[in-house]
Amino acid sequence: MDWQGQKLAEQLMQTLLLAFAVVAFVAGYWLGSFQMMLLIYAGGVALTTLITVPNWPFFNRHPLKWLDPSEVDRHPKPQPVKSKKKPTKQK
C-alpha cells in the first residue's frame, strides 16, 4: 500500500465508522433496541474492516519509486555527526 492509499484507506475508515454509528443510533432509537444497535454498529465495523484492511489494487495507484541496487554506491549514506560538547555533571 503506497502513501496515498494509506490515507485514502484511513479517511475511508473514518468515514464509514461515523456513517454506521449514526445508522445503528437511529435505528436503535427507532426500534428501541439497544442489540439491534450494537448489531448494526458491528456489522458496519466489519464491513469497515473488509474495505480497508486488506492491500486493494485501488491503495496501490502511486507506487514508490525506489533506488536501484546499482546506485547505492553513487549515493552513500550519510554518516551522523559526532558532537563535540562537554558531558555534563549528574547530581
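Given the structure is predicted, the values throughout are model-derived calculations rather than measurements. Just so we're on the same page, rigid core means the largest C-alpha set that superposes within 1.5 Å between forms. Residue numbers count along the first chain shown, from 1. Compared with the form predicted together with its partner chain:
- In this overlay on the rigid core, Val72 has a C-alpha that sits 2 Å or more away from its partner position between these two forms.
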Given for the second form:
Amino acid sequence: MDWQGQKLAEQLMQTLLLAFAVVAFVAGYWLGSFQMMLLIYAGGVALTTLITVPNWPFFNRHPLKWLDPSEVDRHPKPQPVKSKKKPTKQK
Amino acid sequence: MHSFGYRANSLLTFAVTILAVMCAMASFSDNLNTPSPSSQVEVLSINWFQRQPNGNDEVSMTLNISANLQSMFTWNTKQVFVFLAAEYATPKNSLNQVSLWDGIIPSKEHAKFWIHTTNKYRFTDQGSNLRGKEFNLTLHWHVMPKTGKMFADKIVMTGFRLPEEYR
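Moving from the form predicted alone, what structure would you give for the form predicted together with its partner chain?
Full assembly next; the chain just shown is listed first.
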C-alpha cells in the first residue's frame, strides 16, 4: 500500500467499525435482542476486515516514485563521514 | 499501515475495544428499567415440627408461592435467580435467614408463576427457638445480566407464626 492508501485504510477501518457499532447497538436495543446486536456487529467486523485489510488496488492509486536504475550513476550515494575516536583520559 | 498483519491487529484491537464499550452501554441501559414485582406466599400446612436429637428444631411446611417478576426482564437479562427465605430473630442471633426454596427463571414468559411445594431445603434452627416463633418470608431475587451489573432486591412478607407445640 502507498502512503495515501494507508491513511485511507485506517480511516475506513475506524469509521466503518464505529458506524456498525452504533447501528448494532440501536438495532439490538430497539428489537430487545442482545443476540441481534452481536450478530450485526460481527457481520460489520467481518465486512470491515474484507474492505480494509487486504491490499486492494484502490489503496495503490498514489504509488511512490522510485528512482529509475539508469539515474543511479548520476547521483552517487553519499558516504558516511569517518570521525576520529577521542582517546579517553584516565586520572 | 504497513503490512497485512499490522492492519489485521489494529482492526481486531479496535473492534474488541468497541465491543467492550457496547457491553458497558448495554449494562447501563438496565438502570433505565423500573421493575414492579409482586409476590404472595401462603403457608398451607405445617407437616411436622420436631426437635432433632442434636437439639435443633426442625419444621417442614407446605407453601403456595406466587409471584410476577416479568417487569424485571430486559434485553440484557440472562436469567433471574429467586429464593424464598424465612427470617426471624433468636436470643443467640439477631437475624436468622433460612432458605426454603429457590428456582431459576430463564425467560420473561416463566416469570409469572404459581407453585405449590413443600420446602426444598430444611428449615432447621441453631438451637430450640422455633416454638411459637414469628417469622417473615422474604422473596429475594438476583437479576443476572448477559453482560455487566447484577441487580438484587427483595420483598418482605410478614405475619407468619410457627405453632406453640411440636407436632
